[in-house]
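Just the one chain here, laid out as structure tokens, in the form predicted on its own.
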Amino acid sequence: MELIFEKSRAGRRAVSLEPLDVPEAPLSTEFCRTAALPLPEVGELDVVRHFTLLSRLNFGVDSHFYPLGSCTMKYNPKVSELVAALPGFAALHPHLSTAKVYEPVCQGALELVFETERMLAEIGGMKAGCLQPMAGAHGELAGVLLIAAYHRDKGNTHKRTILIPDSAHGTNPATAAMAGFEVREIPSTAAGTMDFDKLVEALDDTVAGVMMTCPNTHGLFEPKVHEVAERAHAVDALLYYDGANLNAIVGKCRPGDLGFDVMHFNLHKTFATPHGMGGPGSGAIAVGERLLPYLPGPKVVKGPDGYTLEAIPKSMGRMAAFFGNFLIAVRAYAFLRHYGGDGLASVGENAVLNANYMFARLRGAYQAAFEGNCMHECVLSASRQADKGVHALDIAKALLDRGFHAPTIYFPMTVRECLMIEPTETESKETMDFFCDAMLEIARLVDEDPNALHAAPVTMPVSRLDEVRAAKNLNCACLT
């Protein structure tokens, strides 16, 4: 494919402007360039074709199977995009929600915020929700700051520690540290779940909270979660639920019923809104009774004359301007209204079914990280292949040549040569079979010609990069 600069021809333009019908104003020479901008000179059709071809080089949910474990990359329904583009939502100025005189203009938007927060609280088994946090890690920070506000209000100055399993997402300890807490790690057992006895040993009077992902990042449900909640509450510690893996239990099990006090939802995961660079994301939160007084404010309240904003007296303060990424909430609202309670239960059921189907097909060729059934994602190890000189990274690169985005690799770090695969509920059996066939073919290649995998990918515009060398020998000329 030619570079856009190779298509450049002097004097060619993508647009033609009408002659000026007013006198041309002189521009001071101090504002004029001495040389032309180093931009390609191309026609409109060249520009369209260039960027269309570039888009085909991308891997995305709309074009490829995207099995990133823990990230829950699922199809984003286009009807949700249409709803978010409605002028009554998309054309609202954010400041309309902050001035009382304008509240009648945005009653529909305020109702959507109110209803979305109410539905999220119901799904989580909580008392109230909040849409302000603008990403999953931001929602984590909101949750931990709420725990801090609770203890500060009670005068618990000695509560300075947060307990976190070693299998947690890396944002968990980072978030707790950012919020001013000391972090203590709880190891996993050989079965892949948190060591309950080690947790009990660590649960002293200095513990402010416990952060848990359930199912955890090993793809397993924590069997003693009720006992963890009881032990934590016995020392006045609160339980935080990392909602990154909610897709496994949504509509089937509510974190609040398990004993959690606060949780975040990744709207861009469980509720199928755009994710990552296609986002932005949303890390909406919900809280139980203990943390209600400290929620970020203001709060949308339903009254006899419509929806208004009210301050929360003991609020921890804002986490973001207005209501976070509002149009992401609009997309999630459309998803929730489409599925309803029974539909959400089917989301969890099919996500777990799909993950276990892939686990069953692949566990013979790749070592299972842990025995038994998995939840929404299956965790495998390429340790057998690594013993023959082919690593998880090689397998990931080889998948690109076969038309698949790679799964999550080397996370969680508790699993050697980790391969974490999450098909979600949206993938068909045929797609999963294509992927499994490719994985099985790669496993056979390890035995027959392992060197072939070291060169992968060979069909991509960019081949294998030496990332270590690139990091150590930076070319900073492009930054100047």
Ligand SMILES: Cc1ncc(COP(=O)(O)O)c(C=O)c1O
Second form
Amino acid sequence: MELIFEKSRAGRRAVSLEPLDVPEAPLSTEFCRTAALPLPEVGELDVVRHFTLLSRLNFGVDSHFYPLGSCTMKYNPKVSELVAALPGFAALHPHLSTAKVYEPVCQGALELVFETERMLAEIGGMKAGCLQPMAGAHGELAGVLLIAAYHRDKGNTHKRTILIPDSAHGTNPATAAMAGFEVREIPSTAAGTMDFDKLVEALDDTVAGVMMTCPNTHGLFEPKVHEVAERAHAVDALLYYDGANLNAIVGKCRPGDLGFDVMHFNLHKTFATPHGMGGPGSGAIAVGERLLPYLPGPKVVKGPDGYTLEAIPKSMGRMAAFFGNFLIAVRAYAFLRHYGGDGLASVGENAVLNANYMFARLRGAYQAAFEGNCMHECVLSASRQADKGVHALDIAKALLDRGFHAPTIYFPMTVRECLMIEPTETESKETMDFFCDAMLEIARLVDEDPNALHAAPVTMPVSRLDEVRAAKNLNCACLT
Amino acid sequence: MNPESLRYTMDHEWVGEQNGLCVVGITDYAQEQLGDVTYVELPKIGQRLKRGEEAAVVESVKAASDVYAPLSGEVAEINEQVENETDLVNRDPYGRGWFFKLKKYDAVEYAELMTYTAYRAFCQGR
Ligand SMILES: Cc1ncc(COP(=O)(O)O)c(C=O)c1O
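Output the structure of the form predicted together with the named molecule; the preceding block shows the form predicted on its own.
All chains and molecules follow, beginning with the one already shown.
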């Protein structure tokens, strides 16, 4: 496809404006351009066609199966979009929440914040929630800063370390380091779960917290999570729950009941709000008893005269202006009310059932990374294929040619030639079958015609990208 | 360097003795797992490293990883060429793709590292 700059023809215009009749005001030359901006010169139809064609190249959940492991790319119900577009929400000025005099005119929005935080806290088995963080990683940072605030308040200056399993998402160690902690990595066992003995060994008095993902990024439930909580609390270390994989257990099992002190929710995963380029995201958090006093504030409280804002005396401070990505919370609220408690429990059930169905169909042709059943996603290894020269990357590209988004590849890094597949609960058996058929066909091609796989993709608007060049010679034209 | 005469860690670093210094790099298995290397960050000359401490960083199109000091010592030399030509790590991991050299290293720790045969067996078990 041509770039819009390549369609440019000197003098062509989309609209012609009346000659300017406002007198020119003098402007210091230092603020004036010396050369005209190199904008494309195109007609209105050129612009419309260009962007309509571009939009047709979109690859998203609304058009394609998107089994990107760990990302929970489920369908985002259109009813949530309708609700978020209501002018009472969409046109609300955020400053209406900042002064008492305005409270009467934004009661609905305050109620929505209050109710969403309440429901999230209930789902997490926690005491209170907070919508401020803007993404999973931001929620993690909020959680780790909360753990820091707790230890600071208790004078625990010796608590400098956070323990994190090696299968964790990179945002775990990154946020712990950003909050000023030392990170110590705990290895996984061959079964794919955290090595409990190694954890106990590392769990000395300097440990401030332990970050866990459950089910973990291998798609496995951590069997010793209760014991981890007990051992951690015995040395006054707090337990963080990375909620990116909550979709597997939502409505079935509550992190608070497992012993976790703080967690984040990726509203853009489990609660079906837009994701990726369709974002923005939301990494709302919830805390248990121990961290309640330090929650980011102010918080919405319900009084006899309606909803008001209240400061939290020992609060760690704000994580974001106002209430984070409020319209994302509106979509999540709509989703929660739409599904209800029983509906949410069926989310987890079907997410796990779907992942196991795909696992069962694929674990012959591809190597299962771990024994037994999986939770909401299955982790396969293309190591047998790699030994024949076809790598996980080739398989991912070949899937694009067959009309599917690729699964997550090369993550978690603990698995060689990793392919991580997460169908979510919103896909039908037929769609999953089409995908599995394509995966099995690709496995056959590894023996019959490996070169066809190395050449993929051939049906996409661009061929295989040079990732090394992209990483080494990043050229952000807009910044120059 | 000849891989058979080197010593190895479970984190896929190799170590070889040369003119009284210990040369450190990452193994062929490691570069193969990482894929095309796009960035290498090396320690500073004179930096004292303890065994197991983060010494360098290597990033590829797939992942970013720490490179740990296989044994304690003081950084005597670094391979600046590899910072610019990162593909040396992929093309020549035991030669021009070396990372850094240590002096005043701990001979006991060196002896504790895996031999070539032990490391090969370790990789096959993965
Ligand atoms: C396990 C895990 N933790 C944390 C995150 C971070 O979430 P976000 O991308 O919203 O920052 C992700 C995101 O993909 C994840 O998969």
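We call the rigid core the largest set of C-alpha positions that still match within 1.5 Å between the two forms. Predicted, not measured: the structure shown is a model, and the values here were computed from it. Positions refer to the first chain, counted from 1.
**Q** Could you tell me whether the Cα atom of residue 49 shifts by at least 2 Å between the two forms after core superposition?
**A** Yes, the C-alpha moves 2 Å or more.
**Q** On a rigid core superposition, would residue 29 pass a 2 Å threshold for CA movement between the two forms?
**A** Yes, its C-alpha moves 2 Å or more.
**Q** After core superposition, I'd like to know whether residue 413 moves between the two forms (criterion: C-alpha shift of 2 angstroms or more).
**A** False for residue 413: its C-alpha shift is below 2 Å.
**Q** Rigid core superposed, residue 14 Cα shift between the two forms in Å?
**A** Residue 14 is displaced by 3.8 Å at its C-alpha.
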